[in-house]
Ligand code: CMC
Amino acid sequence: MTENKKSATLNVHGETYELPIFSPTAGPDVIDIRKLYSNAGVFTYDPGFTSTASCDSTITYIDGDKGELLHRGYPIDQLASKSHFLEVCYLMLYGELPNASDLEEFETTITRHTMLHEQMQYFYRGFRRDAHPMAIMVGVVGAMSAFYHDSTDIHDPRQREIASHRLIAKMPTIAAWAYKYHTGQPFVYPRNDLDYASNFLRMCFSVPAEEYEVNPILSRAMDRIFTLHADHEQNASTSTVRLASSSGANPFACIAAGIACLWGPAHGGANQACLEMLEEIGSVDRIPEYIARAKDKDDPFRLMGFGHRVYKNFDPRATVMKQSADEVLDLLGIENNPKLQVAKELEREALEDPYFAEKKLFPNVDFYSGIILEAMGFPTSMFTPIFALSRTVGWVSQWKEMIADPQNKIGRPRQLYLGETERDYVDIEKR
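Could we see that chain alone as a structure, in the form predicted on its own?
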């Protein structure tokens, strides 16, 4: 970020103020308003912070108009098609792609940290069997600070790194055990001879009564889901992690806060909403009716999984995810799954309809990830936990970056107060 010689001029109550302008390496210029209140006595008003940069970062960049998503400068489609999740994790954490020996050491470190402290099983047993897996994940991740005291000092770079490795390594086990507890099956321990995605699938779907072989197509599809959801700039959950960490909270508490935010249906529930929509449509012959409703501006129905709030052109993650969806459906078939039959036909008809092309309402990553997870056998209640698992590396990378930033200060947004002004207390007998 460089400060331009030019500045913005702001007139307030007859006074003129010069505000510095910064130029990022990518994206629009940024007006620096940090001294606006002290100099002019006014705040800015930006609900949702959609026009406000809350930090500077070198991790992820999105250009929604171009349909561009970069991690450390690398396009997401290249990472998802040529790389794998743990290599992307290394890139996110350390800023550069690893060489062969660095990657081997990193993969070994993550693999050797996948087990949970044995006493953490008691936390699971404290929940009702019908507890939502996200409720379990929020509690268990927050409780990690009670078990791993040697990685909670945020001022120690080595402890920050250990905490980062532990969170990335243990999140698949935490999520898989939440699933097992939800279904009433016994917990399955991780194995060091399996890769990250294969380990997760085995911990979710294997049972003691028989051996479980991980299909490489399913493992690759799972790995791509992890990669494509690894980070997404300053979204709601990432901003929550940063705000929590600005107070000096330990890393496990900060990531638990991010999981809690992601649980909101407006954030992490999009792929679940897609499956619920497909279930509502019910059968292929009803698709024309629902497409017509989606085109009717007076009808509240919307096609979930089409278009994106950030990407105004196309979702760059969707192309790779579609490839995985096609591979998984070819492997598992859709003959006995009405929702998947509806999904494939809806995709075909929407892509051929000029209305959707004109409005740039293309299938997004949530549409295809929901299809894949449904085909694999995950219930919709596990969609958001898998999202949280994937996003952990993004949260951790953003947390590490913020802690190391010398400009870091506790978050304290201002407000536009519209309540009562000062008034005197009235005794209860006089009200």
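Remember, it's a predicted structure, so these values are computed and weren't measured experimentally. The term rigid core refers to the maximal set of C-alpha atoms that superpose within 1.5 Å between the two forms. Numbering follows the first chain given and starts at 1. First, how it differs from the form predicted in complex with this ligand.
Annotation: Cα of H308 displaced by at least 2 Å between the two forms, core superposition. Put the two forms on the same core and the Cα of E347 is off by 2 Å or more between the two forms. Relative to the superposed rigid core, P363 undergoes a CA displacement of at least 2 Å between the two forms.
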Contents of the next structure:
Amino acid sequence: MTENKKSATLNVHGETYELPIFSPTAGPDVIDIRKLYSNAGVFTYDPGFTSTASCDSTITYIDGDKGELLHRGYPIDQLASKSHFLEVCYLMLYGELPNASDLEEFETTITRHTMLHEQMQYFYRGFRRDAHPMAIMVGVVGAMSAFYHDSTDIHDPRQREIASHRLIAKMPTIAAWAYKYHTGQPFVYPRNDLDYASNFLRMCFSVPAEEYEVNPILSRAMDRIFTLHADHEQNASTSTVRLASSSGANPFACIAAGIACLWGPAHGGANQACLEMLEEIGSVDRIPEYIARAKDKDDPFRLMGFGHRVYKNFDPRATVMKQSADEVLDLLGIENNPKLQVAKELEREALEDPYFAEKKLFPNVDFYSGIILEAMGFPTSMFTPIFALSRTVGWVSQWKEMIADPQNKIGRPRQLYLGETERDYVDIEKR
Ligand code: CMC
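Following the display of the form predicted on its own, present the structure of the form predicted in complex with this ligand.
Now the complete complex, all chains and molecules, led by this one.
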């Protein structure tokens, strides 16, 4: 962050204030308003943070107009085609691509942390069988704070590192067990000879009664889904993790907060909502009705899997995800799936509609990820847990970055108060 010679001039109530301007390595300049309140006695107002940089970071960069997503400078399409998820995890956590021995050591570390404390099974058993797997994940990840006391001291860098490894390693087991619990099948333990994605598929789909062969194309597609969701700058769930951890809360509690935020349909819940929408539409002849509803200001309905706060031309993750969807559907010989037909036609009709073009609404990553996950055999309720699993490395990297930052202080937004001013309490018999 370099301070420009230029500054912004703000006139408030007749007084002029000079505000420093900082230049990032990429992206728009930022105006430093940290001293604004103490100097001028006013707040800024930005609900939804549409114009506010909440932190500085070196992890992920997005250019929404260009449709660019970089992790530590590397474009997402290169990472998705040339790298693999655990290498991307290393890159996120440590800032550089690993050499062969660093990667091997990192993969071994993650592999050796995949089992859950056996007692944690009882947490699952306390849930109803029809509990949403995200509800289970919020609970179980939060409960990790009660099991891994030796990695909750946020002031110890070594403990922070162990917590990061544990979260990345155990999340596939936690998500797979949420699924197994839901289906009533026995929990499947992780296996150290499998790669990260294959291990997850096996923990979800194998049963003790017969061996499960992981299809390498499906495992590659799964790994790519993890990579494409690994991090996305200061989105709602990442900002939640940062805000939760700014109070000094332990990492497991903070990541549980991130999972809770991700659950919502405007964020990670969109992939489930998208598939449910495709199911509700049902057939291609009903698409115009739904497009009309999405355009109707008096109807709250939105096309799920369309639009993005930052991307205003295309979502680069969606481009890769679409290719992956084609590969998986081809492998599985799925062509006549009604939801897929609705998805393809909906995409075509929406992209040709001036409403979506004018508002710069394009299919986002969630439009295609749900189609692949369904083809792989996952129920829609597992889509968001898989997003949470993938995003854990992003949350953890941003959390580590924040805790190590000497400027870190508790997040405490202010407000534009529009309520009553002071008034006297009225006794109940007089109201
Ligand atoms: N269908 C119909 N209209 C839409 C849609 C949509 N999916 N998305 C935005 N619009 C309209 C919206 O009504 C508004 O119109 P107007 O200016 O006339 O009031 C305009 O486009 C701008 O919308 P906004 O809500 O102000 O934009 P935002 O940046 O706050 O919202 C969004 C971004 C992703 C929440 C929104 O596009 C949306 O709700 N999309 C559907 C949910 C979805 O797919 N979410 C996944 C996002 S990608 C994965 C992730 O990051 O978690």
